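Have a look below at one chain only, the form predicted on its own, in structure tokens format.
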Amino acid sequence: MIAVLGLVVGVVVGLLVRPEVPAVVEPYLPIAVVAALDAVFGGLRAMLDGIFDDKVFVVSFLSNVVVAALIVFLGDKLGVGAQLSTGVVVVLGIRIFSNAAAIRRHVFRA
């Protein structure tokens, strides 16, 4: 319940304050969001499987975001940022859909 309350408070504060993302990190924000979603779906799957560990979740969340942003940053420096961004989104998308399928099977017993 505390997590849901924190989420609601965070959304309300975000809507009221309207934070601005610096232009330097704007290209990395969508990749970071997709990486964070991958960690969240993986954590939800682990919770339903009964193997959730909060330390593993935090490390997975942070490392997914950092590694995905680092790959895209290096791609930008090498001149292939768009291609690596697409690759990161495809790989993380596959993981997200795989976790979503496992969650669906667990919830609906199908």
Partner chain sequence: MSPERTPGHHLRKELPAEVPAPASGDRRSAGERESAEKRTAPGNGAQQREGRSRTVPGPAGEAGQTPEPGPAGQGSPEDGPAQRPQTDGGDEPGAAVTGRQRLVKSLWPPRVSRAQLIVAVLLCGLGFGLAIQVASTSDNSALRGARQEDLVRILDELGDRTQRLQDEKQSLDDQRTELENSSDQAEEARRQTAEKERQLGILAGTVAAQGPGITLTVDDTKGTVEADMLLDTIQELRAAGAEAIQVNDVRIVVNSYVTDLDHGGISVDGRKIGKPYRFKVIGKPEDLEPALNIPGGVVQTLEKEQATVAVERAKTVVVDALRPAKRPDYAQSSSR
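Show the other one: the form predicted together with its partner chain, since we just had the form predicted on its own.
One chain, no partners, no other molecules: that is all that follows.
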């Protein structure tokens, strides 16, 4: 519940404050958000499985974000930023889908 409240608070603050995204961070923010979403879905699934561990969640969350941003950064440096970020989004999307399927199985038994 606290976690959901945290999410809501974050969204509201982000919408209200509307900060200027620094130009350096700008290309990595969407990928980082997707990676974090992946981590959150994984965490939700783990919680439904009864094996949720906050430490693992924190580490996976942060490492997901960092690695995703790093991949995009590397891709930009190599000149394949667009393709690589597409690839990252695809992979993360697949993972989110499989996690969502597991969650669905838990919640709806189907």
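Rigid core (definition): largest C-alpha set, two forms, superposition within 1.5 Å. Positions refer to the first chain, counted from 1. For clarity, every value in this text was computed on a predicted model and none was experimentally measured.
Residue displacement note: G93 has its CA displaced by under 2 Å between the two forms (rigid core superposed). After superposition on the rigid core, the Cα atom of L16 is displaced by 3.1 Å between the two forms.
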